[in-house]
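The chain that follows stands alone, in the form predicted alone, written as structure tokens.
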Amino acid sequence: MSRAASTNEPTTDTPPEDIAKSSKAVGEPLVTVENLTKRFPIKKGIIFQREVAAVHAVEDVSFAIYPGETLGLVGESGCGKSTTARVLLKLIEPTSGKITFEGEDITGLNKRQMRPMRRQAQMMFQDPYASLNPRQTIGQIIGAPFRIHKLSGDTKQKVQELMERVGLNPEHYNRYAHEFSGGQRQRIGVARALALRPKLIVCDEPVSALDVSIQAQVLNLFEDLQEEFGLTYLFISHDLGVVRHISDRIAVMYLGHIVEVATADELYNNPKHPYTAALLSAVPKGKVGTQVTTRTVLTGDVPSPVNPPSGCPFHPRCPKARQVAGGDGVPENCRVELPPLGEVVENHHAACWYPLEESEELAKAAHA
């Protein structure tokens, strides 16, 4: 057991690199974020506006992604995934941290000079009815990136070739997105993201809306790509099944903070922080192979992040927390301290004063 696990201290200031590192995390990291914040201020007036709180979206969050690896980004809706993957690519910016992409800080790069940055670095949406321009033949949408980037050499072609390798009839090159189901409308999408041949593809919720045979394929086809084309992945998702099928790494976000890092195995075998927990309880037993089979129910709602909790983020509603008190109330470190993002054992970060041991959850088993 290490250091951390014995004392309830987590270790502190581990680089974003040397987070629970996995097997692929050979060389130097593809894109490191440091501290990355991001608030929204809300205003308030008509004519003379002030500022009188914020939405803290994105807190403190640090982490690396390495050349051919895939790191999934998992919690419940509204933690924040979405707009730590908007503010990784500079679609909108941070209020504070860093941003590198090998090895170059981005960070306060303009729309210009994040240019030649956009052709190695591209994103992947939610909904495959959406995200595609109704207007536009399917071989606009998809050579869209040719034209932007005004690329020379026939598109037609290009575009055809991909949609070919993403499993899409060539000959339908000239229909539009209507004509298509939402697996197809999908594979339109991953053309569109491959066409640049990036290095890194940030997917965001790409296969929530599909039904589950389909998803599947799709996930299985982002497989195949990562290792003909090399690519990295940053999955975001908020289905376990899902992240752990496909991710090396998972990283556990709650209200905008990052709770745990371990590799997906280790993670789902051996949860650490609490909401961890509950979330792999809450899934039906055989599906993603957690060893996690007593049922949590976590109380109270999750809190504003208008006006989020001070301390641990996830105090108000941790099982945990209240059982260290012994009561209905909470050990003042988890209210008034902020649990850094450390290593509890061996490659396994979570940010907790009181991690948990797998003797527990092995007797919560055993009594289940």
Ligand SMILES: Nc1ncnc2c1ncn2[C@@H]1O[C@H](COP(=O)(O)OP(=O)(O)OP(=O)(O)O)[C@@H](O)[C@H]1O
Given for the second form:
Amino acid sequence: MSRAASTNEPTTDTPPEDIAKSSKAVGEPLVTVENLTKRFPIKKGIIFQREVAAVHAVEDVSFAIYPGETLGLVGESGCGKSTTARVLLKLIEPTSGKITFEGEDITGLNKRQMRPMRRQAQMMFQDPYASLNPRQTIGQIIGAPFRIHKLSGDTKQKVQELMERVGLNPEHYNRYAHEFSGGQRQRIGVARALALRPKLIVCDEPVSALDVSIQAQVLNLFEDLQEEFGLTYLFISHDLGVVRHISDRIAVMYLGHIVEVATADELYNNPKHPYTAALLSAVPKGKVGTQVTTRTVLTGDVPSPVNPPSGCPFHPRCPKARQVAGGDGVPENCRVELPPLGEVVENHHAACWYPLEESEELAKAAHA
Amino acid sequence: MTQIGEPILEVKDLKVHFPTPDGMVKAVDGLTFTVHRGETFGIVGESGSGKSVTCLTALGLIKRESAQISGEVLFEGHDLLKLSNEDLRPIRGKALSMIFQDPFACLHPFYRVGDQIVEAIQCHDSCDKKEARNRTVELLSAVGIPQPDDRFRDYPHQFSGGMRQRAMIAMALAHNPSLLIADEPTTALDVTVQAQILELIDHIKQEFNIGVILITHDLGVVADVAQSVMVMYAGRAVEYGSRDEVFSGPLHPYTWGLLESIPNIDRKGARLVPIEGAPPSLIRVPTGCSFNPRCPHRFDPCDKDRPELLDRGGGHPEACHLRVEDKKRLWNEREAGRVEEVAS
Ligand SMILES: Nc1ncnc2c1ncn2[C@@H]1O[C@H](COP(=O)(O)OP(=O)(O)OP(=O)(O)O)[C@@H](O)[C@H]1O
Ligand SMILES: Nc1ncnc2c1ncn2[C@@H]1O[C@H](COP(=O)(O)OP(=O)(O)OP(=O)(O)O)[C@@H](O)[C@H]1O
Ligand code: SF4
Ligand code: SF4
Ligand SMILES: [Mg+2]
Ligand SMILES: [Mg+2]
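The structure above corresponds to the form predicted alone; please give the structure of the form predicted together with the ligand next.
What follows is the whole complex; the chain from before opens it.
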């Protein structure tokens, strides 16, 4: 394994609740994760299985989310966004690290002890088709949380109120999920997630499977519900436009690490980490006159999380490191030492030895 | 600057109707457009609007028994809809090439990538194995696969998503096609890799002076790389023009809706303006303008008369009954409204 023991020592002196605060950071955070790491062992052997390697899915991640705030989590496929969400909700156990919810340490709680917290935190998934049972009626799907948590009262009335709230016709109570369009199914998912009046909703790519016109309807719904119920969101997406639209604050992930955190405006106007800058430059701007050839600053693909690079995880592709070293070299510290997530300017954290100056341009990569 | 050359594909009044137990699915219902050499022609529209069926029909990949097809698809002097399968095969393999969203649609998982491209070359060109192999290595290097000599022997699963897409493009280029059809070529890819593939397609288009049809639901991609744009809704074109015309002065309420629904990366914008409702069933397409149940500007004739795709004086063809002055005013008002909202 190439990486030095980086996971056990904190990468930053900043406690999670103080990393890149937004204006909504008042009072105590609703949820925090501290030095969270998740590795999936890769085993070999049929009878005697031994661990031969591990997928470094999440590496030493720390952040906090304040009540009523939306934290966006962006990054390319496989960088560990979904794993972070699943560990945070304890749907899977972390390898190390600490999770708190409303100030309480929930890291060591077992399934039964987690019950009360489950009501407070709900998850919404990407695929409105796969996450709903086609043999159940809408009433059964949205009413399920009431039954699971054995709540008394008129379930049908409550469900119909929820349906109305998310823009579904309450008369469709007895219809089956397959009779609804993608956008409507996602509304069903929202209604189900809202049923128990949770404080936190973790949305994992909730609009990625939808057409743009429908996506806009669902994003507006999320905003309205946040205002009405004071919801807190962890909003995961690979779409930088969507994340910017919905988030107060954004964390950028690369190969299991959070490499940058700032408020949405600050991150987009003044990216400090070279990876964030490259990601932003790659997004089609939809503006007449922008040329595709001016925005490829990265070559190659994301390296494997089984054998992550030494030092800074971004160093094999980093244009800034090459600018600093000159030619095709990479500075020594980028190669051997993991940069901590430190405050670069006020309320703006990045994990880079050579953070970008304001409006510094990255060199375009040579054509592969 | 890209030079736009002579027309290579002319589609005239194309209709593709699928009989199904529930009724006739009018997937494509009267489509006319032209693609030129050196041009990237973008087709945008929501899921189910008929983008893929249009291109699959042009390639002869829709089984004629399964659909009622009419109209003309003129390519290098032939009407592809009138050719027999035998006559179509050489054209399909050599002159027209297609790449898909899912590379496994082209690459067989059990055979080495290199061998598959060699085979593709040999099935149309009579050249020996060694020649075909050399050409394959050349192609793999042209699409930016590092160490093509070594990677030649890899299986598709040993390639990353971006590399599989590159390999598929290499295969599509095997016979120097004059038209490359790319159906959502980057939808499954990450944005940094998407930028690389779009650049590659652009580079190939200029290098070989070919035409490219780029199908996508991403307006941002089209605005960045296409020279012409056709916006489709429910099997028909609602607006058709140069990229600048369509993006700077869109003339159709559906195009407005699409443009306003996209969260803009350049500003944390005001509230999104979604298009109300959902796309129609293609079995029961609304009468008149098929967009009328969702259109905020609907007026008298809209649910009765179907608007044809015409230049009504706005400079490019569109299919909406509104008068051009009204369209210009409405679009300016909608834009002004958005700017105001951002400012406040
Ligand atoms: N149960 C598992 N066993 C082994 N590896 C896993 C498991 N779940 C996830 N991984 C791996 O962990 C890494 C992070 O995966 P994760 O699903 O969190 O990524 P993601 O950022 O959500 O990606 P995407 O955008 O594609 O959804 C990936 O390399 C993935 O293959
Ligand atoms: N063989 C078939 N039989 C019946 N209907 C079909 C057939 N092939 C396609 N269709 C229908 O034709 C319509 C147009 O499909 P098409 O695949 O062209 O859409 P698209 O615009 O490419 O959408 P997407 O963005 O989802 O790929 C759809 O409603 C589809 O269900
Ligand atoms: S630490 Fe070095 S390699 Fe990593 S992002 Fe910064 S400059 Fe690039
Ligand atoms: S024809 Fe009528 S319904 Fe159709 S887009 Fe124009 S105004 Fe709207
Ligand atoms: Mg995921
Ligand atoms: Mg399609």
